Amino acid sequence: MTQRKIIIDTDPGQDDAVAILLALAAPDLEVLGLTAVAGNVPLELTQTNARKVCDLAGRPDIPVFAGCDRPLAHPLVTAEHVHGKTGLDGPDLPAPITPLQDAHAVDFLIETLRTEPPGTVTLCPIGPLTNIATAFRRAPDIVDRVQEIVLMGGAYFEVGNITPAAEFNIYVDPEAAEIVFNAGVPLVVMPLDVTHKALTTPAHIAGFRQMGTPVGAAVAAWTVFFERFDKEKYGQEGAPLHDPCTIAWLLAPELFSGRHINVEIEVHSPLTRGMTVADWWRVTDRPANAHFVGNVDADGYFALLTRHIATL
């Protein structure tokens, strides 16, 4: 069996945590490394927190890099009021025995993808898009070495999260999403749109707890603590596991739908920042370039996600 390659770079999180823990558990998939990034918490909480992922899983062989601690022009937005002061609130988890490698984030993103058979190593991205847009802008010869780009970010239909136009994500670091989906990189993105429609219930909350593993009972306390928020602000019986999508699509591509679009990004004006302005409807010639997805087998999902957790 081939495995696809992948880095995720990410600000976890307690989203970014099970999507981390999926990709893991999933024999189809090889991760080459965490790369973390400033974003629902600052990043000595970003890279503590991956680095604990790592442990709960009983993997810490996966390198952790440190990367960008702040967007590239406006200072850094943060979510504790979503996710809690270390960004993983829920369980209590001690203090990581993975290591902090040495590398930085963005120059482990270069190496790699100048080192690997160029069309081989898929990006994840589940947070700000910084270190990824650093990369490019330092190396462009690195661009069309990339084999695919899965991100969690933006919204189009479900508007904004942060603002009422922008997604938490995008809006960190708009002027990196703006690289990014300027790059001509393959491209799929899992907005709001999707992970919305992907929310957690009582009896998937019950399906992690009853596996009876110190991951299962963490992802359900995770999942616990970071659905009061949503459930409160939008009123629906649970709230969005969003980042997982990233990994699920990898994994079974067939639970999701979506159109080929082009998606710019708002970079200017002070009432829309970070929005990602999508031609759904197709109504400009503007040329598409991402893959745009707007609906998942919510069940299938979740089904996924316990079948590959419970192997943790």
Ligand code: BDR
The other form holds:
Amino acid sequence: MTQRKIIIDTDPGQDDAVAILLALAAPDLEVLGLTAVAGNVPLELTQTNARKVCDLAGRPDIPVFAGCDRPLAHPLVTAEHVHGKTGLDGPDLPAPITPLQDAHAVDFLIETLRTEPPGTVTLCPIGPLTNIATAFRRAPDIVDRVQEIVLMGGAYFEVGNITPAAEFNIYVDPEAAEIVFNAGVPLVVMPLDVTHKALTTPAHIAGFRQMGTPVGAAVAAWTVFFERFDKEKYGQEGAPLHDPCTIAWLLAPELFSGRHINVEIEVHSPLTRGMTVADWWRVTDRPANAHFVGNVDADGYFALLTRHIATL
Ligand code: BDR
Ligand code: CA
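Switch from the form predicted alone to the form predicted together with beta-D-ribofuranose (BDR) and give that structure.
Every chain and every other molecule in the complex is listed next, the one we just looked at coming first.
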């Protein structure tokens, strides 16, 4: 079996952590590395959290790199109100053993894409797009070598979660998002439109807990912590588990449906900065640049998650 090579660019984040675990559990995927970026919490915490997740999965061999500590053009906006002070509040996890690599995440991205055969490395960004955009700006020769980008970010019908118009990952660094969306790389986007259909339920959480493993217990505790914010905000029974949708797409794309359309990033308007302007109804001539996902089979998604997480 040929494994698909991926790099996860991440700002853990409880849902990032579940995405990383899903990827590490999947025999079809080879995780070349984790590149941490500032987002949900500052970089020092996101890189530490990424290493804690590798420890938990029993994979201290996964190379973890620290990347950009702030967005390209504006001050960092964080989301402790959602993810807690550490970004990974919930279970008590010890200080990580998985080492932090010396190289900068952007150098790792550039080096890996230059070394691996063209078209064989997929990028999975599940935080602000600062690392990826910086790598593309610094080394334009790598852009054509990327197999695909599968990212979590944006919203259209669901509108914003950090402002009325913008989703968090894109809002934090719209200038970076603009670079990535216009790079010409095959792009799959998991916006809030789909992740808000991937809601946790008490049964899903019980399923994680009943695994009787440290990983199952941690995922249950993260989910319980993470869902309180959205449950209260949206008045629903559960909360969206956003970031693992990217990895689930790689493993079972038939669970999802969407449209190949044009998506532009608003970078100027103070009112709608970070908005993903998705031409869902194809009312412009702007060329399609993204597969924008709108729907998921939520039962299938959680079954896939549970099946994989149970193996760790
Ligand atoms: C995204 O923002 C972060 O808070 C989550 O980890 C996810 O990547 C959802 O808007
Ligand atoms: Ca994230």
